[in-house]
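Just the one chain here, the form predicted on its own, laid out as structure tokens.
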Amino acid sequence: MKIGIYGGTFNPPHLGHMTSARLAMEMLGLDRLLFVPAAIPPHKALPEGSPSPEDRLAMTVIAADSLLLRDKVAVDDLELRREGKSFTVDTLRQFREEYPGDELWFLMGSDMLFSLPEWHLPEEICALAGLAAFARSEGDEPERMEVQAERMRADYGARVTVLRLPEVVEVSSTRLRAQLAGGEGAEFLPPSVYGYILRMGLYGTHKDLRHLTDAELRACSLSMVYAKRHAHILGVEEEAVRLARRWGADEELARRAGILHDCTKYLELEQQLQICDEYGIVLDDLERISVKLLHSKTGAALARHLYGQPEEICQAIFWHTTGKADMTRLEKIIYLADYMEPNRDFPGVEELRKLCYEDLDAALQMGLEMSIEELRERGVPIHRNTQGALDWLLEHRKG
């Protein structure tokens, strides 16, 4: 198995750093592709004022889960466990016990290549693993690369191969703090680490999170599901935008609700059942024990008393997985949003997103009746709301 090792301070993780990582997989034909957070640098200190090594790491994580490898891509703490400095040469020994049959490679950017030979133990190094250096600027000469990686083959015997990365994105981590400081930059960042960042108030940011933009609330709830969730959400948004825009609704709102309707679909059942106790949120018997069913409600509880969100959102939250009798405008429109949005797949979506823009109860009527079928075959407790919203659209249709 090829391994890849890709260390470095990640403060912050940006497009630079994921661009090179996957354009190094697929060239090098990686297996596995681990990012190592150095915890102390040997080289350097780390700026005044950087995130703390959980705030790195957890940065690290989200950056590696936007690549969508999740069966080839992980995240490696062990030099945030390990003490002192972090010498490259120690990380190697202990991946090398960890893996001792699998070739091994270390990702480094042309600076580093440069400069290896006066790090701790270069010879080491290049025993260790082979070295694959890809240029981290458009300035960068492959040529002068390969003259430093010859040198290096003779001098230390060193497996070194050089990647001519046909993308290059440039980003300076020391310009783009600064950048994030002045409320710039997140044009650099994966999405999702630029919602952890406001949300943490790292890089001096310090963004009231109940006054933020839509963009700035969208990368806040895509920090705070798996990346595999992105799409959805945005298909929510757009998809319910679309549907504001038919039915007379208030377009903002809809787009909002739908940033958020999914914030909280990963946290634990501990986590959501705590949420729902800190915000006084009552259950029913059937909700404390389903987790599915309750990422609605904590995630109306957080649209309300963390992003400050106006009361028809978070109702139109609360209300998005089971629906519920006479439902709202909004509601209905987050509910069907959230059902047909452009990226489900399953038999009835077609004629469900031509209905919702013909009648939209109509429509509400059909989507609830396909779910609770739905449940019916799988087994699950069908929620009273559920029931009760196509019963009440039943008889009100009638009349």
Contents of the next structure:
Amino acid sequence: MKIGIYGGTFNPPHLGHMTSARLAMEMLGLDRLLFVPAAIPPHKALPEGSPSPEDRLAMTVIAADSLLLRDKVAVDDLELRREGKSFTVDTLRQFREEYPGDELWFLMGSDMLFSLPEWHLPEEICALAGLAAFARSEGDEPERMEVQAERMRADYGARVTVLRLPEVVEVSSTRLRAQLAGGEGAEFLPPSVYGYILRMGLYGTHKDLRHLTDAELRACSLSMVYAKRHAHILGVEEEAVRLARRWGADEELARRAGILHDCTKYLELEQQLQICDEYGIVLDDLERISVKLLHSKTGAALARHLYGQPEEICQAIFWHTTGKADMTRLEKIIYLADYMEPNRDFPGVEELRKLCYEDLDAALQMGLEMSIEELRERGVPIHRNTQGALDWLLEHRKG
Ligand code: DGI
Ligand code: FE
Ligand code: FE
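Right, and the form predicted in complex with 2'-deoxyguanosine-5'-diphosphate (DGI) of this protein, after the form predicted on its own?
Now the complete complex, all chains and molecules, led by this one.
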């Protein structure tokens, strides 16, 4: 197996890191890539709003997940856990021990290739792993790096590859941190990393979470869930806006409800119950044991208390999983957008999509019937509100 090791302070992890990581994986044919956030020496004076090692780790995990390469990518916190100064050679020794039969590649920026001879035990570093150095494609840098690479081969018997990144996104972390403090710089970050920064108030962002723009709210929501759900959330937002336009509902409310509807989807049962407790959400017996039914309640609670959203949005989120008797137009829109947004694919989805734009209540009935049918097949108990939503429609729709 070919394993890439990408060290850095990742303060913060940005699109420059992500594009080079992706390209290095392709160009070297890596089977795995490990991000290794480095410890920042405690004697470095850190400005206010600087992330803790835990925050840098969390941001790196979010950034790595955003590559959507599943098990091929991971984050290793061994340097953050280590006491005292971290030498690259120690890190590579540990990886060598952990992966004895595998081919290791240490990824580095161009400046690191030039300074490597001054590092601790460069010869051993070169024996432990191949070196892959990123070159900016402009100027004479690739040539100068090739010269340096040749020298390292001769001096240390190193395996060195200079990776010319065609579309590398040039990002200066120092500049980015300054931009973030001034409310800018989001375009250089994976949205979910930016959302984490806003939620934690890192780098002096100090945004009031109760008054975010749509883009900031979207970033926050995406930062709370695994990247595999991002397309769905964006799909629900898009579909909800379209349905709102079709049926004369408030598009902005629909958009924000769509953005936030699944933000607590991946919280564990314990965290879900804690939020319910904190905000006085009373649960029935089925809800207490079905974690899947809780994210709509807890999502609504955070929409209200953390993100300061109006009541209509919170209600639409609250009812999006089960539905209920006598739903508002916005509640129906979010329920249906969740069901048939463009990424959903199941038998009958096309018919449901069409119906959503012809007759909202007929579509709601169809959605509820399909949902109940599927739950029955899986032997899952139907919640009384799901049944209640359908019963209400059956009684009132044609009457
Ligand atoms: O969050 P999404 O996956 O986008 O969709 P959702 O909010 O509709 O959640 C779907 C899950 O909720 C699915 O695992 C089934 C569960 N669910 C929906 N209605 C009921 C239900 N579970 C029970 N026990 N009873 C219901 O009536
Ligand atoms: Fe949901
Ligand atoms: Fe959803």
